[in-house]
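As C-alpha cells, one chain now follows by itself in the form predicted on its own.
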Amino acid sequence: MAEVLLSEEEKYYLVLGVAQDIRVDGRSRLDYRSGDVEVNTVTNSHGSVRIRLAETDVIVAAKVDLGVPKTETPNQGIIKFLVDCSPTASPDFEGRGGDQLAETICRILSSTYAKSSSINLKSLCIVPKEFCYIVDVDILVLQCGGNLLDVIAMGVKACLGTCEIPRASGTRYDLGKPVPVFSKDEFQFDYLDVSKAPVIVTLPRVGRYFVVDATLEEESCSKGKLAIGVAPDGSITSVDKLGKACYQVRSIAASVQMAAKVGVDVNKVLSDRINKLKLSKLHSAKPWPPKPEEGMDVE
C-alpha cells in the first residue's frame, strides 16, 4: 500500500490521538470519512461507477460478454477482476509495487465473489455447459488517499449492482446445438442481486488500537492490517492479513467483532445508494416520448 514518510514525533502524535479516540481529522476510531458514488462514468460499459472517499478516487467498470462456463462449474457464470494501480495515484505504484498490490487485490476480490453466498452466479448461466455471461470488472485507481481496499470493494459491489445484464429471451437450435436469443429491446435488461455481497473492512492497528478508514499517515504508523469481509447480515466471509505484523488470537477476535459492527452499517448505506442509482438509471434510460398503449387514440 502507499505510504508517506513521517518523523517519529509525528507518528507519536498520531498514535497518542488514536489511543484517546480522537484522530487528527476529528474522527473516532470507528468513523468513516465522507464520500460519494457516481454512476455511468464510462460510456462503453454495461455498468460503471466512480467512488470517492476523501482523497481516494477509484473508477470501476463492468463489461459483459458471452462465453463458455468452466468445466468445474458448468451451470454458473464467471466474474473476473483486473486492477490497474496508476503510477500517478501514488509514487509507490511505480514498477512492481503497483503490480504486486493489484495482484493482491484481485486475489481477495476473486476469492470473495467466488463464494456462492456472495452472488448467485447461476443467474449468469444461459445454457448449462454451453453459454454463460462473463463479467469483466476493470478497476482503475486514480488517487490513493488511504483505505484503498475498502473503497475498491465498495465500488465493485456498486458496479455489479448497477450493471445491466442483457436479457436472454430464449434459445433456438442451430445444427442441433442450442443458441441463446436476446431481446431486441435495448431497455430490457436484468440486474445482479448483490444484496448478500460483502464489503471489506480493513483494520490497521495504530499503536494498540484498530482504526477504520485509515488515512495514509495512519497507515504509515502500522506494520500490518487485517482485511475482513463482512456480509450485510454481519457474518464474516473472509479474513486476510496484509503486511508483516503478527496478531494474537484475542486481537483478531476483537478486530472481527469491530469489523462486523462497522460492516453492517456500510452495507446498509451502500445498498440504499445502489437502489437509488438503479432508479436514476431507469429514469434516464426510459424512452421518450413513451409508446402509446394498444387501443389508445393518438391525435
Contents of the next structure:
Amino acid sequence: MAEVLLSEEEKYYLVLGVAQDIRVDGRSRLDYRSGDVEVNTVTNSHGSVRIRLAETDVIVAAKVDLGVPKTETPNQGIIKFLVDCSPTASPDFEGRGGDQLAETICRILSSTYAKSSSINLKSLCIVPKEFCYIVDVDILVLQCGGNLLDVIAMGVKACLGTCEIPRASGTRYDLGKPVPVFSKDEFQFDYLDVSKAPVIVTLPRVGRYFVVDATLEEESCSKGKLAIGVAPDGSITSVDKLGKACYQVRSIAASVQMAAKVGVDVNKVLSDRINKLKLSKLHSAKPWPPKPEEGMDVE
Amino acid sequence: MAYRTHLDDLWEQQIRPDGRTPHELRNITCQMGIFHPQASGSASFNIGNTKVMAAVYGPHEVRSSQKKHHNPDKMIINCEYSSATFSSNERKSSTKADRKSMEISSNLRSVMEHIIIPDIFPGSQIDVYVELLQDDGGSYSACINAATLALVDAGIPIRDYAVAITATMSHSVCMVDINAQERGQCAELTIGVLAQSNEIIVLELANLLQNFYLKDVLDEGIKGCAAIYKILEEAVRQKFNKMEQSLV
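Previous: the form predicted on its own; requested now: the form predicted in complex with its partner chain:
Below is the entire complex, every chain and molecule, led by the chain shown above.
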C-alpha cells in the first residue's frame, strides 16, 4: 500500500487527536469524508462507476459475458473480480508492485460477495448447466488516499447496481439444445438487485480507538486493521484482519458492533445514490426513433 | 466499384462514417491536476471516446532498483504505460504488461527524454505513468498529449510541447484523428511533433499507405497537431491564470 512516512511527533499528535475524538481534518472517529459517484465513465462497458472519496479515486467497470455455469452451481451466474493498482496511484505500484495488494483486495471482495444472500446469482442464470452471465468486475485504482477497501466495495456495489444486463428474451432450440435469444433493443436490459449487497467498513486502530475512513496518515499510525463486510440490514458478511496487529476478543466484538452501525448508514446513503443514478440514466437514454404517443395514432 | 454502400456515397460528399468532415477532430477535453496533491503533476486527456490519464512523480531520488547502473551525472526518466483491463471492447483478462504496452512504454520514454531539458536535475529520477482508460483509436497519440500536459503540470522544464495525432488517407481523402472504426479499414499514421519547432519526433505507420500519399497525410497530421497544441496551450493558460488569480 502507498505509505507516507511520519515522524514520531506527528504520530503522537495524530493519536492524541483521535483519543479526543477530533481528527486532524476535524472529523470525529465515525465520520466519513465527502465523496462523489459518477456513472458511465467507461462507455464500452455494461456498467461503470468512478467513485471518489476525498483523494481516493477508483474506477469500477463491469462487462457482462455469456458463459457456462460452474458444475457445482449449475443454476447460478458468476461474478468475478479483478483489481489493478495503477502506477498513477503510487510509484510503488510500478511493474508488479501492486499485485500483492490487488490480490488481497480481490480475495476480500470475493469472500464478501460469496454469500448467496448478497446478490441473487440465480438471476444471472439463463439456461441451467448450459448458459449463464459472467459479470467481470474490473477495479482500477487511480489514486490511493486512504481507506481504499471501503471505496472499492462501495464502487463495486454501485457498479453492480447500475450495470445493464442484457435481457434474454427466450430460448431457441438448436440441434435439441436450448440457446438463448437476446432482444435486439439495446434499451431492454435488467438491473441486478443490490438491495442486499454488502459494503466493507475498514477499521484501523489508531492508538486505543478504532476509526472509520482513515486517511493515509492515520493508516500509517496503525499496525493493522479489520475489514468488516456489512449488509444493509446490519448483518456481518465477512471479517478480515489485515496487517500485523493483535486484537483482544473484547475489542473485536466492539469493533464489529461499531462497523455494523456505520455500515447500515453507508448502505443507506449508497442505495439512495444508486437509485438516483439509475433515474438519471433513464432520462439520458433516448431510444431513437421515438415511439409515437398513443394519442397521436392514426385511426 | 463492385460493392457500393451508402458509406461510399457519404465518402463522395467527404463525410466520414461518424459524421465528421475530414479535417475535423473529435471533441477534446483535457484537465490538469486531477491527482493533486499526491502526484507532482497529473492530467487527463480525452479525445472522443479515447480517455487517457497521466501522472508524473518527481524529480525524486533514484529508486534503489535502478541505482546499480546509474551515472550520477545523468537523470533517469522512467515511463510506464498500462491499459486498463476494460479499456478495449474485448476485455483483457490479466493486468500484466504485454508486449504492446512495453513497446509503448519505451517509445513514450524516448519522447519524454527528448522534450525534457536533459540532465537539469542530475542524480534524480522522474516517473511518468500513463493509464489508458478507454481506447477508441489514437490511444498512443493521446498518451503523448496527456504525458506532456502532466509534465507541464509538474513544473518540469521542457523544451517544447510534444503533441501527437493520427492521420490517414482513404477514398482519396486525407483525414485526421482516426477512430477505432476507421482504423480497421485504412492505414494509421501516428505523427508527433514538437509544437513550436515543428520537428517530427514520432512517426508510426500501421497498415499499407501508398507512398505518394505520404506527404499529404503528413501535412494533414501536422495541421492536426497544431490544432491540438492550441487546445493544450489553452488548458495550461487557464490553469495557470487561475493559480495567478488565487495568489493575488
